[in-house]
Amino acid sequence: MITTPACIPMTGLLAANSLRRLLDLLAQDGDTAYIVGGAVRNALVGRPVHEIDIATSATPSLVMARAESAGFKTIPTGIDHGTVTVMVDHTPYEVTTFRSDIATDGRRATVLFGRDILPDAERRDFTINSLYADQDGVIIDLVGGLADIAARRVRFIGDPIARIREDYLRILRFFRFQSDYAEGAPDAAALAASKSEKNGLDTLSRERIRAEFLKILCSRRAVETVALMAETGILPHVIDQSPDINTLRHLVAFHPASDAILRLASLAVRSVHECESLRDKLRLSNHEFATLKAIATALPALPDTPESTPPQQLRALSYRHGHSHALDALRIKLAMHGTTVPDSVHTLIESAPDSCPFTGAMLLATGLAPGQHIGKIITAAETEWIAQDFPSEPPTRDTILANAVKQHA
């Protein structure tokens, strides 16, 4: 079992002397105030810290005085909540004062604010989340994280099926932590209640479902994780296409720094019409969904064997359908099979112009007049030049061009 210290490392951001000026500015009067969450987690599994919580006693309308009186920019970013943004030296910190549930409704909990740290600890989602530490790098546990974080296990806080009806997008950020955090099997209770209450994800809104998905699509064990969703029922709550969980695991492997959308295409990107149902279910960006159209209508154009396709039709595809979508496609193509793009022919996609030479403005300059026949003989033009190859040189591209205007001028 890996050994946990009982204290983090002090270091990089940990270390800013702007995070001791505002703990100590905090924690007056009999105040106090903590790092909290998963800074400290970070910390204590050797990751990279990138953002710093703080939770204290002191109530948000006595943050923003002690804050303002000291010359830090304040931002009520959830004052209802608790949480107020105090910007010191130009690093933000979220401030939330120590608070209890007192009703939650599945999708948001009205608050109590409080002094005591108790309450604060048990209303988080799980043991590892709610570690707390002073500014000297001392670890508060109230509820077993420590035990947790050295069995490199991902545990709700008490009754897993309480702490999910409180949020049920903690179902999505049990699944997403498991894959980031956890090593072997998950925890039965959390699983089980997981699995138990996927109805309420329903009740989500779409854009909430997207966000922790995308990250669950990037996590360190996307694959297998994605998998257990699809087993225990809680995938179809998130898209209604059928996964294709292997040519997942194939791009993953080829391909591991590929982003969220490439792999959300490889599970579940076949026609237009899926991307159409994903852009609903998943409230997609019209970018993340131009992008899974474009993968989808370039798919059935590309060979499955590409290393034997002639290198002009490869790059005659990769013009019409632009060399990233192309090679998104084709990678996805070639994962279905359990192959990865040959260097060669990712050479060869790349090696496509971007941009057609002819132009209604270069038409216009030999005196041609303004009209429909315009788009006409620029179509005919980019059309041999595609035939021939792309050809760069001015006297080819010009005799096409020539040619495609006695065509249709």
Ligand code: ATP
The other form holds:
Amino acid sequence: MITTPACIPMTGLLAANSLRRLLDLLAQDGDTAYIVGGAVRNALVGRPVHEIDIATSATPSLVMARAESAGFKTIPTGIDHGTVTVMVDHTPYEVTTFRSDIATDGRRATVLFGRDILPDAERRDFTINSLYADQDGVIIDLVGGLADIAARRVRFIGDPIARIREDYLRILRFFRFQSDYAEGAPDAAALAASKSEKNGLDTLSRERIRAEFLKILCSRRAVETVALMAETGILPHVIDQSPDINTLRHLVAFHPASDAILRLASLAVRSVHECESLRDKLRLSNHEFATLKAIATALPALPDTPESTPPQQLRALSYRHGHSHALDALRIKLAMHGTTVPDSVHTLIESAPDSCPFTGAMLLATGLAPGQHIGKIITAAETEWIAQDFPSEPPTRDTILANAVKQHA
Ligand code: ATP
Ligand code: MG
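Compare with the form predicted alone: the form predicted in complex with this ligand:
Next comes the full complex, and the chain you just saw is listed first.
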């Protein structure tokens, strides 16, 4: 009987001429080269392919030599593990030599390069991530990935406990891929192993945990997945706060395009102290930390019922905390009550000015001498300007400033 081989559609990034050229270039002198991992998986389930990983029997030095001889720039991104990034027509391809992991310590592996595809397929994490495709899109499946794609099942390759002990990050990867690709209940063996091995997460670098967790927060079934992580006792190895799953649920329902930091804030930020702990636990950037802190600072000041709050008060809060932080904090505050920001309140928040109209230069121009009183006058004028609901035109604004000068000069 002749069976048609399974294929992926070679469209989008997979149709690029640069990909074909690179695969041809690598597959010389008896070497082989295949598209692998996320690109094949996504093409099979009809999701966009954002990046292409290539696996080859050619050694890293051969990959570099062949690429450079064709005039392609190479970057030894992870050369110890056999990964070289090759730039072809401005497109980066991550090319990794077939390898097996000969020693692991739960965090990183000592690798052995090889010419066989099977050990390379078996060292990958999940069956759906271990599918290879040749340049025509014909699939090589050595671990049962196609059946699992069809059944929308995320399964470890081999014994889940053993595979997790090689690299504890696989616990979080399991939750992420389960969230993004699976339908139905999680694989029982994988879930039990993730639960029993969870302490191993404490041995990982916080940067690796951060990257996976922020992706989980934006994954397809983020809420359900974070809830499952909490239920199984895995979440406390990621963040210290007791999670507010319901607020996350409402925020995601009302704001499906919300980013990871706003989702994190809804889940775990109620005070500035919590922002500090999250910054340390998840190695947040200064900008991410500043956003969380601004939200935490605005939260207690904001009303639970903004529709029945005087517009002037809302505008003042918006000015004090900044439009976007005030709006984000309000989204979280209302998500705590299962609602969202009405359009009218949204418009109002955005209608507040975003900067103070009074400057030191203005005062100096009136003949005042420089000194500390300048700052005091500006603060007094600003306070009055807010209290009068931001009059934008002279003469009111000028009068406010003149009064402040009278009081403090
Ligand atoms: P995406 O890029 O969409 O998150 P991906 O499958 O491409 O998904 P990567 O993290 O880019 O994921 O990894 C590429 C491939 O390398 C994976 O598909 C998998 O085969 C393998 N891989 C990555 N991380 C691990 C790991 N910790 N353990 C085992 N295999 C891994
Ligand atoms: Mg990838």
